[in-house]
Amino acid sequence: MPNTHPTPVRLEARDAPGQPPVTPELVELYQGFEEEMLIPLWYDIGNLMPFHPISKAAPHMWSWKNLIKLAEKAGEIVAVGRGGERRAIALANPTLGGRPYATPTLWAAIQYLCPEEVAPYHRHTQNAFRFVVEGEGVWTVVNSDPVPMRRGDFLPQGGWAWHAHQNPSQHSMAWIDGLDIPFQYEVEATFFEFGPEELDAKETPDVSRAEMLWGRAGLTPLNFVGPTPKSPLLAYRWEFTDAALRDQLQLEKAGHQVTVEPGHAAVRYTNPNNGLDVLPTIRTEFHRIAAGAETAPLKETGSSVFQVFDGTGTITVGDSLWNVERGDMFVVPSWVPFSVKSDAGQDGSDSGHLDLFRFSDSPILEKLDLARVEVEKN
């Protein structure tokens, strides 16, 4: 429903730099603007067009130990089923007005499914993914294709795909969800639809159909050659991610310049059908910081959410500094400097590292020619 009680325009003639002199004529002009619901650019240009991005979001960190404890409690109290749909608990950035948003464009949540529970089918225009920081036993079912979920797996799901989750095991499981809910809500483009109550695919295969078709690098099924905006591969398995990062660091030690910066290996999850991002509005990456290594401070337009997959280290975002461990999640707002330092190996050697899963709104900014990056050089 449209807003039938619009907020009135209030303009106050004020003696301030960049403002016209306060005169009776100016006061009368502003009254005319108010009556016609008008606001001149000179009145608010500093807020509308600042010299650099000023994010509404704040840097913030959530402890995985606290998240999982509350999710377990919710599992005892709140049922999963039609209506509430998912036992998903969103991260609410403290400066976004109580909205369930991690950043102005990104939604992030911990989802929890108890033994023998089924989260029913639905679909929505929002692009989504699941990332598993620990555990296994749940299958997500996307367009009737059951996809097993295990620690370290990244599972994208493009908008408007039917999807459900089933847990046939005897133990609970948690993972994180990422969606572009805030972006689609603000541009008023969202659609949602309930699906059937019963699953049409209750199998629990070790390998999904999507992986059978798309899970071999460089080999595209001939019947599906051609670009698709959303990745047809529904699971990017941890063993491949781990091997790619490990090999980058090994090649770096052998003298090859293949890492982002010294001791910093990184990969991007990409669509095997076009080489672009797996989702049109969300970029997903995995970063490995070798023991004792530190990244250069970086500023980017757009916002990011990180989850610590393994290891410990120190995260600096603007004026905030956190010691993090497995599962912890944190937000990096737009144009706020960000750096990471991995704790050294316990024995003083190069063993151990800090692993970080990241998702961001970078594809949106790149499509609009608004992406900008600034790296602080030592």
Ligand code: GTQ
Contents of the next structure:
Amino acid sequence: MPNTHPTPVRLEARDAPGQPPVTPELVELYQGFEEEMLIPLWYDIGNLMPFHPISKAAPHMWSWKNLIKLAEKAGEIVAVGRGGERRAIALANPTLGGRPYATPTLWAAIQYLCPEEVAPYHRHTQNAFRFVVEGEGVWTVVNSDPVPMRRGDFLPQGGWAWHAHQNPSQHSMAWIDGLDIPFQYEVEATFFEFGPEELDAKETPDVSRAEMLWGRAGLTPLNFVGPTPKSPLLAYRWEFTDAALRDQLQLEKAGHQVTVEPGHAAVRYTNPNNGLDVLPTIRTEFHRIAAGAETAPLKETGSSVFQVFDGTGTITVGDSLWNVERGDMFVVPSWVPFSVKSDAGQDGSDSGHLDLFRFSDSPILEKLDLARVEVEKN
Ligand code: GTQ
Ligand code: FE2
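Same protein, different state: after the form predicted on its own, show the form predicted together with the named molecule.
Let's see the whole complex now, leading with the same chain.
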């Protein structure tokens, strides 16, 4: 949390390279700066204007086995309802000051809902999404439109939409949330409102109204209120994502260059009404690395969070190396080289690719002309 008490300026005249000689006049000058709340550029600007980004965030991995165990325990002993709002447990990056920040801009959490529970309506300026790595039975309700959630589904919820979650089923369900909470907090642009305690839509249809209107690629309903900077499509179903990736790899095998690199198929979730990212601040993608394939080490400005959807492999982020399996989540900080290797399929077959869900703050960097990518030279 930022210090809301005034912090005095402290300037120590010191004998160091690039610093003026320490004289009584300099000491007096620095006292004047302190009294007037001034800091000269030459004093200590090094880490404010580095030659390249040096992230405060650490590469870090959270194992799903541990996350789900603790979420289940929270389900037993922590109620969900007005005030706390959500049984969401945030990933706290170890070098971000004990705050619930996965990266300097992104919130990532595991959320858990027990049978017959309802997480009540609220809305906020923060953009959000859900991604389901296992289970089903919860409907997320967005502006009165109930949207069922199942394994592999991606469900965006743009800022300021009313949303609640209900679990009419007889089993508990977990999923992950991604939001731009840290970003909006740092730029001080957040608003929040409680909604009604009772859900207006109690029905649990198989298909959301959003999918009925927007769920067919290339077909835009003529009678809609636009523009829609946040995606009006509220669910991107696993069957489509899976088929798109399968077909990319199949076309590649047939000799067509359609993948981002050999053995690496990928799709971005986009807003069907403008072709841009589903949310104005958060990019979301799904990557499939064929068995035995490896990605080129990349450095990018901005930060990402990944969740392993399926398969096993090795992740390298800077000096960190992790063996990952289903559900595991990890952080790639800004300008830290990142690469993935998918484990070879059993007995050399090409089954058993590594499937990765990814979200990042790239739309923010792109809008501000700050996006840079570099292939890491070995
Ligand atoms: O489900 O509405 O992880 O408002 C954090 C804030 C989830 C939600 C989070 C939220 C929600
Ligand atoms: Fe929310």
